[in-house]
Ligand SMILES: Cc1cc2nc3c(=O)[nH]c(=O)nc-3n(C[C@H](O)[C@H](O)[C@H](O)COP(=O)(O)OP(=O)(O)OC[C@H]3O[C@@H](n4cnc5c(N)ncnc54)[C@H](O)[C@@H]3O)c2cc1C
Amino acid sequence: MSETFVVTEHLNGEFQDITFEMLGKAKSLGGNVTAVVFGSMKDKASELGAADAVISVGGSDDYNPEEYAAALKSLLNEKNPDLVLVGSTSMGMDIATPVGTALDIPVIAYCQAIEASDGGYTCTSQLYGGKMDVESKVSSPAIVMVSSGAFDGESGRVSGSPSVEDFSAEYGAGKVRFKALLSPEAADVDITQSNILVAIGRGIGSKDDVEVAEELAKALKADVAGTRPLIDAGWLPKSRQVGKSGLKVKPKVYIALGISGAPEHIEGMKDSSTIIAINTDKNAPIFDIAHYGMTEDLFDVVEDLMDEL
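The structure of the preceding chain alone is requested, in the form predicted alone.
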């Protein structure tokens, strides 16, 4: 029977969403699923009910890339699982490649889909900001870095009583020391929880015209979001960015004003229940996923909409 290890991630004493997304996918592949936890997170093993077992490698609750990579290398060298799932996150990027290199195990990055096949695994990865899908076939053992949001986390968010094993990992003396965790200032609004979003792109024209979207959002009791170019220009705060390098959102209604629909942006909002796109370019990619679209001037449409509201 195959064995899949899921390398969990935690922050401030809580497992991150990517942990449950990987657990759910691992369970669907069949075989035994083991969650690997660090620090004192074994005390929350009951939250990892989707796993058949939990292995605690100890160490500090404070993330240290050298220590975590050394512990994972030590564990995999002894246990030799068929598949290891690691988040395609800042943490995963720190530890997956050095561990794979040290153990001579293939590492697949930016994975969006995994299927068991012919004694190994077939993985589909998105490269170049989502412009290209690449299919890779690897034999066991292999390390796969899973993109955040690629799989449903609810199937992995299961309570239970998996067995817990303490593993004496070899950490070694690294050069990296944890000093402090610096958290960004709290955002004025969490757009991932918004039911309605009015999102703006370059078509809004200028910073002064952002007010048009804000007035529409107020009338709809919605929140304003934007694409990366607007955030980079300082027109909206980082907390309002939708896309691959921003936030993934799933509102009931997503109104895209002047957004062309680059793959990086679409990745962050494609699962919205209803997508309404307004763009004068009839060939804009946003229309490929929109449920409703208008090739009209966004300012004229918003003005008429505000009159109706």
The other form holds:
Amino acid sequence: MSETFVVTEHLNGEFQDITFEMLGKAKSLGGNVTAVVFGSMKDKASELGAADAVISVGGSDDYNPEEYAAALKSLLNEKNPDLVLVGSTSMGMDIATPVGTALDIPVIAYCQAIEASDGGYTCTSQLYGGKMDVESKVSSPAIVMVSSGAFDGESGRVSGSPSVEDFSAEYGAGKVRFKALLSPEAADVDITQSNILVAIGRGIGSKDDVEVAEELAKALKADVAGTRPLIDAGWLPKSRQVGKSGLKVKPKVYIALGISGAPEHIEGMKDSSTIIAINTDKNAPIFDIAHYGMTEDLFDVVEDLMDEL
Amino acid sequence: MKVIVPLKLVPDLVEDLEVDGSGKALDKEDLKFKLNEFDDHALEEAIQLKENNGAEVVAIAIDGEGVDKLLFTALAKGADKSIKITGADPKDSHQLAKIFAEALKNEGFDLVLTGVQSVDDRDGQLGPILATYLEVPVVSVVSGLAVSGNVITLHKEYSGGFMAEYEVDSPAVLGIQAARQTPRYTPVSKIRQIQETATIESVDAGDAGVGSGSEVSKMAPPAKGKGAKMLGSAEELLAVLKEVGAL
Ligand SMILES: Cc1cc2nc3c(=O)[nH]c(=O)nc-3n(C[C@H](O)[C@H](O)[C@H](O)COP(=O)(O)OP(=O)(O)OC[C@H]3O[C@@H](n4cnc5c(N)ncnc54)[C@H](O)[C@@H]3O)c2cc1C
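Alternate state requested, the form predicted together with the named molecule (shown: the form predicted alone):
Let's see the whole complex now, leading with the same chain.
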């Protein structure tokens, strides 16, 4: 029987969504499912009912890249599971490839689909900013980095009483030290509560033109949000960032102006009730998830729309 | 402090991407390449370290079309030295990392700043693999760092706007998400000027290793779902906005 390990992820003492998404997927692949937990998270093993077993490698409660990678490496070295699921997340990035590379286990990143195939797995990764699906065949053992939101978390979110085992792991040399968890800065507007969002991307072109979106937002009683590059450039505050390292939003209407639809952005807005995308590139991945689209210059569209309003 | 920045050219996503006859790779014919945008942030952060704390910045890349221009641009931006690794054709991130690791063992370093990810790193991000070969610690998704002696204090980003602060002993590899300021732009005239006065060092590639242990079996644009209903005019858009309750 195949053995799948799910490397759980937690923040502030709570298992993150990705944990349940991976558990659900692991279960659907069949075989035995083991959840690997860190710190004192074994105290919450009952939330991991989708797993047959829980292995606690201990360590600190606060995520530490060096320590968690060393612990996982010592565990996999001894247990040799067929498949290891790790999040394609900030935490997963630090640990999946170091462990795979050190133990000579292949790693596939950004996976959206995983199927068992003879003697191994077939995985589909979303690459090139969401413009290509790339399928890889890999024999077991393998480490697969699972994209957030790729799998439904509900089937993995079941309570139960999996067996709990303690594993005495290695923790590394202490060259990386956790200092503090920093909470998001206070926001003037909470975009997770907005009914309508006018979201802008690099297509807006310049800081001065952010005003164009602000005016449209005012006319629609909407709030303005944006993609990461705009926040990095200081054109919008961090509290307006939608996506992987920003906020997850589900407004009634999400109007995407000049946004390409990179996987890291889509992760944060794909559950919006209605998505309207305006982008000059007809192949922009945003159109794959939008309900309505226009392949026109955003400035022309906004100007025409303002005339109509 | 000696800071190394590995640079990589990736397909420019503004262009249409096509799959070649093998069905497993991009058609290189009409591809345009540009610097991985996160590598640009890594380079900017390295130059910021140089300007604010004093550091030696070395840009390094694998030889190929457009790489000389890339490395001269790095010098024009403020790198102290550019190295081109010749005679290599890495097929994945693992081989790329192995080639960089071999070169860096000779070059020496205190800090390696890589772009956090690239659009084609199917077998994992460069930074963590490189760190493993170099046997030094790694932290990914870093924005903002400060150096004091051999200790680096940095911010690592999580989702939902959360961040954590860590201390890391150098030597180390950091996967940079965003530099402390937007990567600087260099006018072509300045790059031309550098091209006439500066030189790029060349080193032979070492062993590339066996790679990631997995193969691409198929590449294709994402299957279109229902797809968006395309609208032709502002009036149509207005009607949709009314229908969905935005007006
Ligand atoms: C670890 C990590 C976390 C990340 N987290 C996030 C995140 O939380 N949120 C996020 O957004 N990104 C995030 N990113 C970045 C992400 O990968 C993309 O780089 C980013 O989403 C691209 O933003 P964009 O769509 O604005 O820019 P681009 O990809 O440059 O797209 C601009 C688009 O505008 C169109 N355009 C240009 N001019 C016009 C015009 N006049 N009219 C209409 N259309 C026009 C172009 O066709 C293009 O499609 C993250 C990346 C990493 C590595």
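Numbering follows the first chain given and starts at 1. Treat the numbers as computed from the prediction; the structure is a model and nothing was measured. Each form is matched to the other, and the largest set of C-alpha atoms that superpose within 1.5 Å is called the rigid core.
The rigid-core alignment places the CA of K221 2 Å or more apart between these two forms. Shown in the overlay between these two forms, fitted on the rigid core, is a CA shift at V54 smaller than 2 Å. After superposition on the rigid core, displacement of the C-alpha of P263 between these two forms amounts to 2 Å or more. When the core is overlaid, the C-alpha of D288 ends up 5.9 Å from its other position between these two forms.
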